[in-house]
Amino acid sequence: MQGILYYSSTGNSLFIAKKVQESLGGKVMFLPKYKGDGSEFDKIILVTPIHSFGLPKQVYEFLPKLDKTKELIIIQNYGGMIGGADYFAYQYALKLGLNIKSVYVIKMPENFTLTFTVPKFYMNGVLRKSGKRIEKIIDMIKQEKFIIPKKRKTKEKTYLKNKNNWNLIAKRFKTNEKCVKCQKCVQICPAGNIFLQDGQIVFGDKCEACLSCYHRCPNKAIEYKNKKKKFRYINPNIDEKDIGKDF
């Protein structure tokens, strides 16, 4: 059986992972809760967003723990620019001695929207095309048409710098008068960075900039830099309650 490990904050990676499972079988598991090394699987398909031209922090820190004998395929999704993230991921896996076979990339709706709003028509267009894009990748996996990213100019230095500073984003978050202390943000934060203290929601210093709390707060009560933006994003093709679950 193959393992389909996913990292998802707003459902894009989960949507891809479930599509892969429907066609190829396997077990879908939420990477932040997964404690193994992949040795129980025949091969591993890792579905992950691109964060600032690289990998989410927990994905970056998970790869060194992975069983080096298992075939590894990475599917990255992005909303803005790739910035050489596919080449970086492939080279990083090689450096770790992993049995990396391919890195695929797929465009999905942008969710890093703290300071801007993506036009709805554009988001809908990306969503409409995502199904066929995923099917194309699945067909390539079936036919073992693996993609080895070509050497290109990457933004690795930018990624590593940003990864080390992601914790600063939480200092710019706060809850407003709409917060009812339901503690959903506490429960869904993959980094365990949010907690209730003295009746107030507190953001710690371990933020990984995934924006789960920002997009999934039921009352849109979390603000960034005191901006009361209305736009939030959750992939409409999945049940929001399923994000973070295994299947």
Ligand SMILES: Cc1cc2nc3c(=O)[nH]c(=O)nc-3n(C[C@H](O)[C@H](O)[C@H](O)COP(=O)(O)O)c2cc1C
The other form holds:
Amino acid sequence: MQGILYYSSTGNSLFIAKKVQESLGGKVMFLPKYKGDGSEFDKIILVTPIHSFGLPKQVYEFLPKLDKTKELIIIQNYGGMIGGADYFAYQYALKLGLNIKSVYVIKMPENFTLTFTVPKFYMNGVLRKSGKRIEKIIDMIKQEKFIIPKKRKTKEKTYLKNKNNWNLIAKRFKTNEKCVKCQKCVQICPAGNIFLQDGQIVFGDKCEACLSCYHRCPNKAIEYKNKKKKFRYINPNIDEKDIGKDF
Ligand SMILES: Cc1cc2nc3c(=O)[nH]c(=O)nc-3n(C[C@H](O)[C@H](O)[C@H](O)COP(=O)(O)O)c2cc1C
Ligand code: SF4
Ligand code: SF4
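I have the form predicted alone already, so could you send the form predicted in complex with this ligand?
Let us now look at the entire complex, which starts with that chain.
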């Protein structure tokens, strides 16, 4: 059986992971909760967003632990700018000695939207087009049409710098009067960085800028730099409560 590992804040990667499972079978697992090294599977399909032209922090830190004998296929999804992230991921996997076979990329709705709003019609257009691309990628996996990203400039330096500063993002979060202390954010934070202390929601120093809390608070009660932005995103084709579950 193949293992389909996913990291997802707003459901895009979960949606892709489930589509892969529908067509190719396998077990879907949320990477932040997965404790293994992939050795129990025939091969690993990793579905991950692009974060800052690279990989989410937890994905970056997980890959060195992966069983080097297992075939690895990476499906990256991104909101607007790949910036060499596919080549970066491929080279990183090679450097780690992993059995990397292919890296596929797919555009999905942008979720790094702390300071801007994405128009609905644009979002819907991206989602419509992504359906065909997902089917194409699944076909390529079936037929073992592997993609080795061509050599090109990456933004590795920017990525490594940003990764080191992601802990600061939550320092700029504040909850507003709409917070009902339901602690959903506490439960879904993949970094265990949110706490209820003395009746207040507080953010610690381990933020990895995934934005799960920001987008998925049911009351839009988390604000960034006191900006009263209304826009929040959750992939409309999944049940939000499924993000973080295994299937
Ligand atoms: C911290 C962070 C950094 C991001 N960096 C990029 C980026 O460099 N390029 C890009 O196109 N999208 C970027 N995005 C957008 C996500 O890759 C994209 O919306 C993805 O589909 C989200 O997947 P998810 O819903 O499974 O989390 C970033 C998102 C976050 C939260
Ligand atoms: S999820 Fe939202 S409403 Fe619930 S405790 Fe967190 S910030 Fe408050
Ligand atoms: S504090 Fe929010 S943005 Fe930071 S890791 Fe936790 S859920 Fe993600």
